[in-house]
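Just the one chain here, laid out as structure tokens, in the form predicted alone.
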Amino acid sequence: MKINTKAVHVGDRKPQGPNVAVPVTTPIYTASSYAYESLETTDKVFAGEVDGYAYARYDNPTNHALDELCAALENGHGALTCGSGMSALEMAIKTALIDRRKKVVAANALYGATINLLLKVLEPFGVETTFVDICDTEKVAAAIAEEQPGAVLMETVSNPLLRVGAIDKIAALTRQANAALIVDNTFTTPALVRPLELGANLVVHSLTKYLAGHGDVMGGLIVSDEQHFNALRTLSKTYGPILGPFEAYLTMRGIKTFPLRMERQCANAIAVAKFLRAHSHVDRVYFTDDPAHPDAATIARLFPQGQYGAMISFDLKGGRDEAFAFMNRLKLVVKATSLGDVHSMMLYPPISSHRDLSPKQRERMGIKDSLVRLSVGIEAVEDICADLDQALRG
């Protein structure tokens, strides 16, 4: 099945038994538990020898829709649908090292937070973490057979710099050290590429962006293959980061047009990128379709012809000044921290997704003050090149 049909169709409409109407779309479920009418039955769904529901922190039928119809865009095992992309992303790396050593090799251009995560909050708790070029096989390589970690974590397109590390190399390396493989699939979605047919072993994204993709619902995903799923699901119950139901139902909602929306905005993006590499007031444009992108072999190998993300980052002629100024003059363009919603939107990284690093952290993963970064919508091409033209002209 395709993913355009998957997005469409998987975990709707299940049957009620002979005669029953069955909703077209999964609706609303807002019970906090559930009842059987023998106490028996009640025993063997804790148990988990029976499908069934007991308690809402565990799962309920909305969210069990939702996580059926993600591991199927994804070509999981199973899937856990959370609050947020960094809940999420916390969940997916506590899996990976519950039964390994404490220990992370990590992608040294991640989402500002991201990095908060390993260093503020996991690190006091023992867990080391250490950052490499993920674009540079050899040195993963020798960083994974140095540090012998329990998890290599990486993003399929970094944030916001747009380098592409070989998943499916990367993958063979930790499969060879018992590690586990996360990545990071929120820029590209498995629209474009599904990491775990790569060889990786749990897939995290902002449901926020893309897959919900109308600025609506806060939410994160874990996709996980068969080895993962027992362990994230048993960690689940004791946190208790389950998405709400009703967060649940508009993802899903979302998700019913995020191929058509992928296609639109991808095409979008292109023609962007090559409106702002011949415009004067750009001094570099970095984007995924470029022939001479550092990675271009990667891209070209891993991504589908034609279709390269929408994520574009930019350097202007000048720096924050002129950032601010430009931000400022955008009428079309949302000048807003997110991505991947139905509307271009724009931000800058030294006030936003990189924040909390330092100048000189945020100088050696190349972000300039004239950074800015674009997610590109599905609006008319000629009207957001109009924007931005207008923006960057002054």
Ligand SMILES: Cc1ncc(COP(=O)(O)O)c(C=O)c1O
Given for the second form:
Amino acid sequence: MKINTKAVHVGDRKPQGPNVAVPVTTPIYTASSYAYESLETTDKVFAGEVDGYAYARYDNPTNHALDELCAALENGHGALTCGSGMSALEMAIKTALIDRRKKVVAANALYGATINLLLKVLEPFGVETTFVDICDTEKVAAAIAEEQPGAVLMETVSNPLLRVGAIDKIAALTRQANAALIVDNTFTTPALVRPLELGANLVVHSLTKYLAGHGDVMGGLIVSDEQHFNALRTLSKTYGPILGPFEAYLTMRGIKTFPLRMERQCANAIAVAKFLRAHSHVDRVYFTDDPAHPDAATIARLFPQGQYGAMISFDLKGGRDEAFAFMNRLKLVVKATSLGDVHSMMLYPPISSHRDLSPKQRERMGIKDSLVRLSVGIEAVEDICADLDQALRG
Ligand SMILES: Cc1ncc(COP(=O)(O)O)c(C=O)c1O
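Alternate state requested, the form predicted in complex with this ligand (shown: the form predicted alone):
Up next: the whole complex, starting with the chain shown before.
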């Protein structure tokens, strides 16, 4: 089944028994616990001997439908949706390390809060991290050989400079070392890249972004291979970071149009990147369609032809003051911290996604004060470019 078909069918419309009406969309189940006629059945449900729901921290029908859908989108064995992308990342790392060495080799260009998760949350609990240039596969191989990590962590497309590591090659290295590969696939979505098919073990998303897509959900997702699924579920049943049923419903509703939205957003982004490259007030454009992109060969291998995602970063002529003035002049593009919504959005990394990093750390990552990050929406592309143009010209 193609992803557009999965998006509108998987998880919904479960048979309810003979002559019982089937709701066309999965309802919101708010019950915190579930009762059965006989205690024998309750016992079997708790034991996992028969399918059923017992307690909402473990599972409920709304979340279950969404989990099934998400697992199908990423071609995984199973999925768990939770309260935020960050809690999904924490769950994935803990799942990977539960029976492995408490050591992570991580990409040196990651979402700022993910770096904080590694250094400020997990390190005090004994998980050490070594950062490596994930786009240099030889360096990754050397780091894996030296550190013997339990897990390797990377983003499909790095934030905000849009570098792309060779997931397939890194997955082979990780497997040889008996480590788990965790890939944050938020920026590309399963419409473009499916890391489990390339050998990754756990895929993470901020559902808040493209999958939900309408700026009204905070959520996270882990899709797991068969090997890690039990550990993931056991951890989740115990410490309960699961997504609320209202958010699960909204996310499922959003996902139905996500492949369509991605098509439009990807097409718009190619046009916006072209417009920005030709603009006299723009110094440099970072976008994955660039034949001169440092990871062009990996992009050509991993991405579908003609679709490069819908995130663009660019350096303005000037620095922080010019970036603030430019963004303050935007009228259509929303100045807010997120990405992947139907509306175009822009953020300034030093005050938002990468705020907690020191200026030195940002400089080391190549994030200049002149850099802004644009998430291209589904609007008419002429309107997006017109707004950028008037704000650039001042
Ligand atoms: C690539 C990436 N991963 C994870 C997250 C965290 O997601 P959330 O904000 O839903 O916790 C974000 C948030 O911006 C992100 O950009």
